[in-house]
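Okay, so here's just one chain, in structure tokens, the form predicted on its own.
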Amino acid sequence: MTAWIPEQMVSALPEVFLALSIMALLMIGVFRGDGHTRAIGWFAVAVTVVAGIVVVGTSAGPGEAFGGMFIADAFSRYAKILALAGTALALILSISYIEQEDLARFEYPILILFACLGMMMMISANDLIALYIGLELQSLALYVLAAYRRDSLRSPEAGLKYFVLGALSSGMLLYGASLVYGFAGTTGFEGIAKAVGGSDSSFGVLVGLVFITAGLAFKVSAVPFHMWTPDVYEGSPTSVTAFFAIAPKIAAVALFVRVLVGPFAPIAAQWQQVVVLIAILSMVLGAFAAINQHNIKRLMAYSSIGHVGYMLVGLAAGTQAGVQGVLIYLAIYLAMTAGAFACILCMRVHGRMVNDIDDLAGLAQTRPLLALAMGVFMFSLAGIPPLAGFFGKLYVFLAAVEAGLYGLAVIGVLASVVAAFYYMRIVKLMYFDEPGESFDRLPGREVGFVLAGTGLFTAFFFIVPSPVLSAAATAAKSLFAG
């Protein structure tokens, strides 16, 4: 199928079909008016989709492309597949909302594509230039859809927060980089592995690391680097708080990833201190910080920057199994969230959206179908077996007692706990307190949907759990096996 195409290409197929979907909604857009947007919405979700069968269909690529710096492997797929998945959510998610909202413009759904665009472009970085380039298309279009709303005083001010602080997060970054470089003398992955393999690991190179650490810290919203997702959403509109959270984070840990296990194994011993002291700050923070909010936006950030922590309890035990249970990690994050935010897109009384937590006090009275999704999605995120929150967890934390890291691991499980309070609180609103006004009907089918897809995920993802465990375990081989 992929004779006529240059061999070099066919690693970045799926990125090239991307980026001239997207130029092609964007003609369809400009000449079809914003009377069009649910139509490029769906186009959109299909172009992910193909995109994702891409991904699979190019797995017999020859592995790199332009000069080596593009880099296709079963990781990379895994989580591509992850990231588009995210996408597709989010984008169907919504659909619905912006028109009700009064914010459907055709520029959204193309938006959300190039920051998809960024994020793959990201996973297959094999060189710092590649992840920067593919890190600051991601976040241009993250900045843009933050201010979307343009008739509210707070996502401008959203928007605005998150690009100083992004600009500052990325001007570390490049600083690194510039760092590794001159020490280094190569800006490749495999170059760099090898220039930090010898007994002579230079000091500036570790320099260099911190910085890279700090900027790739702020993109999955580790602490001490995570004061821009409070604000940022609470402040955006619902439906791209949902994406920020989602897909954004999965491949901002993949990049993590790829770059620390990747062209700095060699030295893990340095930078495994550094994680795990950001893993302890996430979850500990993720956990209390939580307690007192009474925006459930908010909330979902706190416990946003807490799972990341989770997730980085497997990249600090810097084994094949410790990025295998990221990875799961990952795949029941995706579910878990989407299915929250979806929840949380019902929260609309009277046509007007409502994001106090009280609001949600006696849905199981008023609306008994939502508030039980709610509540397994809350169980899950807890950590509360059978549900697939528990697995997530599970992985990461035996690996972390597979690598020595003992006191990690009791940390992470006693954050875990006090985490459990206020998803539990949530659940003690809906099924024990007096009902307040009934939420309006579903925002649109697409929300059950998407409800009903990750709530079974969630809740039965006990009984067949193997796709999920063979690919991640699979992914992470090909990160070692170089």
The other form holds:
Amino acid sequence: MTAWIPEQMVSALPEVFLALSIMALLMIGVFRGDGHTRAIGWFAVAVTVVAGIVVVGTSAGPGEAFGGMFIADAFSRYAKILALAGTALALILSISYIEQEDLARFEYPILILFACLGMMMMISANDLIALYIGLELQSLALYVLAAYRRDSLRSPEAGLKYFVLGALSSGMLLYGASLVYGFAGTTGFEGIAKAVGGSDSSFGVLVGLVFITAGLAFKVSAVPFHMWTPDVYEGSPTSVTAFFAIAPKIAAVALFVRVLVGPFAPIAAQWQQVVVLIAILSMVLGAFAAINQHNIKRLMAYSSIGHVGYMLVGLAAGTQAGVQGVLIYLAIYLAMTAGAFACILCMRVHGRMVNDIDDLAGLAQTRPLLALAMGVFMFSLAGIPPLAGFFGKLYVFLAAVEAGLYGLAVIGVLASVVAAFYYMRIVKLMYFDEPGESFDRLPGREVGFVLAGTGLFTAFFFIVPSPVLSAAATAAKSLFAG
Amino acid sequence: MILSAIAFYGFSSVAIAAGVMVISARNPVHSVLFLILAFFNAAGLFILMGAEFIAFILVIVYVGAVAVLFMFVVMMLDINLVEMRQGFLQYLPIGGLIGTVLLIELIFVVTSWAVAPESGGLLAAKAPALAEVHNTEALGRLLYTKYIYLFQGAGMILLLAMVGAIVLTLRARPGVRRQRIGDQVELRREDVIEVKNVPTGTGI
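Starting from the form predicted on its own above, please write out the structure of the form predicted together with the partner chain.
Below: every chain and molecule of the assembly, starting with the one above.
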């Protein structure tokens, strides 16, 4: 495509572009100061859009780069587009918020771009070391973002908690990786697949696999490793929580899928039972623990744990249809979570954020459009047809049934019935309760656009689902081609 | 040969003894000092293996920078050991259980260890012959060619760590008096000295 770039680096062009843009924006910020945060924020949005275009534009590239450590296939392109879209939405949502909350320092959009770069490296990782570098780049940016409101007590606490537990999970992941490396003699995914598939896998590989799975489960906040999620979601500034819920989930789930379906495909029977257990626990806990929550951010934390459980149902199937279901679910989850957080960011009374679910009471009378949007997102998160969330669940459950995991699918459906209760409770509060104090008007015009865009996508996904479905099918196929 | 064997056993036994002392010393400052001793002995072991570059890095980076930094932190934090030991008995059963399970797993792993027969052909980075390429050059060749992606990625992580540290700690505090030499030099006599003509006998 271009003569001035070494041919083997063409596939990595989006990452290179992102890294260079980060450094350029950092320089602009350092020399122009915090007064230009809004401009840098919009520049960062533009960077994600251009990076997305580059991802699509380099699809004809060689596929692998840097001696096979980096892979750019249809799967990674799909996941990268989602991660970039999630980053862009989170950036747009936070531009006005950080100004109103007095957090407008120019590092904010740059830290989010750093996290985005880490996510792209995770998605494209084809080697255990590359996986770890990407994961750490992303996590480190997220730790800093969680502690971003440094003059409050909750936010540094959230950051510290996230950091300590994240370091623990990284340690487990590395320990597992070292066991796998000791067995296979290589860190490349293709080599591991050969070594694992070629002979009777030893007990050491299984232990290594379990540790890697545990480390990744922490990053997606699946159940035995979910403890940090509600506290971090509650303590972080709300725009950061929105980012946490949207983008890193996509990258981590994509990485989870690639690691288990790629190098460890030969011992699928071994990891399948682990993933089934994690999925069941996540769905059940996500459904039951959220019932008692009064803080909307904690509720969204448990909701995201539950949704990760549904995604892992597709992964547990381990088939092409299952991976396709996971990818569709990711796209839909991105839209509805971004929309729900756009609504939460509108919950301001007299210029101050309110986070209680009871504050939503009677929203339909004071702010009917906002209530309508929130209602759509809640129904969709609950999985009520014909909204988008229903289709996400439909495809993963179908894949599970096809793979013979009837019990898992039944538990999933039951869990989503329970989960529907607390989503419905919010709708009931908004439409049937006496209104309290009215919310301020929208924090910014761009929040309204995000609300409208994600709301329309969520509500009318069923009319034209084919672009997402076919893209996800191509992406899933590329993972099973080799 | 007997000399290198003696050196090996000397270095390794001192390293292990120092490692035990790191976790058993009561005074945290002594722990850090034993840690430095362990680093030195590990560096000696690396030299015995012919990896002089890593040995130097170990001494320069770990002893020179990391351990000294540890020392500062330990000295500044004033860790209260009695307070840290509180709740030790309370967490002992669950912690001991997890530790035992992990230990049993580890024994299983070590006793049934196997290396995939395919792994010989998959080796990621074969070491070149020591006679042709000395190990600093061998590492450099690997790091800046095959592993350039990881090298650059690690560079981004370090940049992020710097940005993050500044974001979380740098704050402009109002009301802090700083010395500005430019202002001091520019100061004129008229700016700071006010001459009052005080009439005799009345006061100001």
